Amino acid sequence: MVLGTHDGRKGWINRLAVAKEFRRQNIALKLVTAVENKLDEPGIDIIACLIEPGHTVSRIFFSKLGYTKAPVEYFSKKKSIDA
């Protein structure tokens, strides 16, 4: 599954997941390509994704697709300590 959104200027790949039994079949590539093509329709020129530290496979995957690491800081707010 993949979830892509945009705000009119920048597109985001918010989630990308392939079940273990279906990995290594180019499904992730097809999903990302589909989102990129869909974001191209409204003229979105920038597409970003957030990759949590330690997700080396994701970093390698997106790097191979031409994504580069951006110098950004990520801020979040939790509603509860358990979130």
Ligand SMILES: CC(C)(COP(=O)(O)OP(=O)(O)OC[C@H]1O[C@@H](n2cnc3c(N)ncnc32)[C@H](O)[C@@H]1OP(=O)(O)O)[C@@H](O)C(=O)NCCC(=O)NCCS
The other form holds:
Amino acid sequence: MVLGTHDGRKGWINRLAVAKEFRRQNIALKLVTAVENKLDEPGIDIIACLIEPGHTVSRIFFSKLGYTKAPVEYFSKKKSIDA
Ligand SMILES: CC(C)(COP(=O)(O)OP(=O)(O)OC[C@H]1O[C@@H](n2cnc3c(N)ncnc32)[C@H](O)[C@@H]1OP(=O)(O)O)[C@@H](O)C(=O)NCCC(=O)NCCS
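Having looked at the form predicted alone, could you now put up the form predicted in complex with this ligand?
What follows is the whole complex; the chain from before opens it.
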């Protein structure tokens, strides 16, 4: 599955996952490419995703698709310690 969104300026790959038994068949590659093509329609020129530390496969995967690491700091506000 893939979930992509945009806010009119920037696009996001919000969620991406392929079931273990179907991995390494270029399914994620096709899913992300489909989102990228869809985001072309409203003229979105930048697409981002968040990768947590240690997710080496995701880093390799998105690098292969041309994504590069951006110099940003991630800020969040939690309503509770469990959020
Ligand atoms: C990351 C994930 C979505 C990749 O899905 P996938 O369908 O297996 O990926 P693809 O087959 O499209 O891989 C495309 C390329 O990415 C790279 N890649 C994918 N999985 C890899 C792995 N386990 N090790 C090294 N490279 C890998 C390879 O370059 C691959 O091309 P190749 O098979 O021709 O060498 C999948 O591993 C997954 O669901 N992981 C758990 C959830 C997750 O981490 N989501 C991303 C959150 S940012």
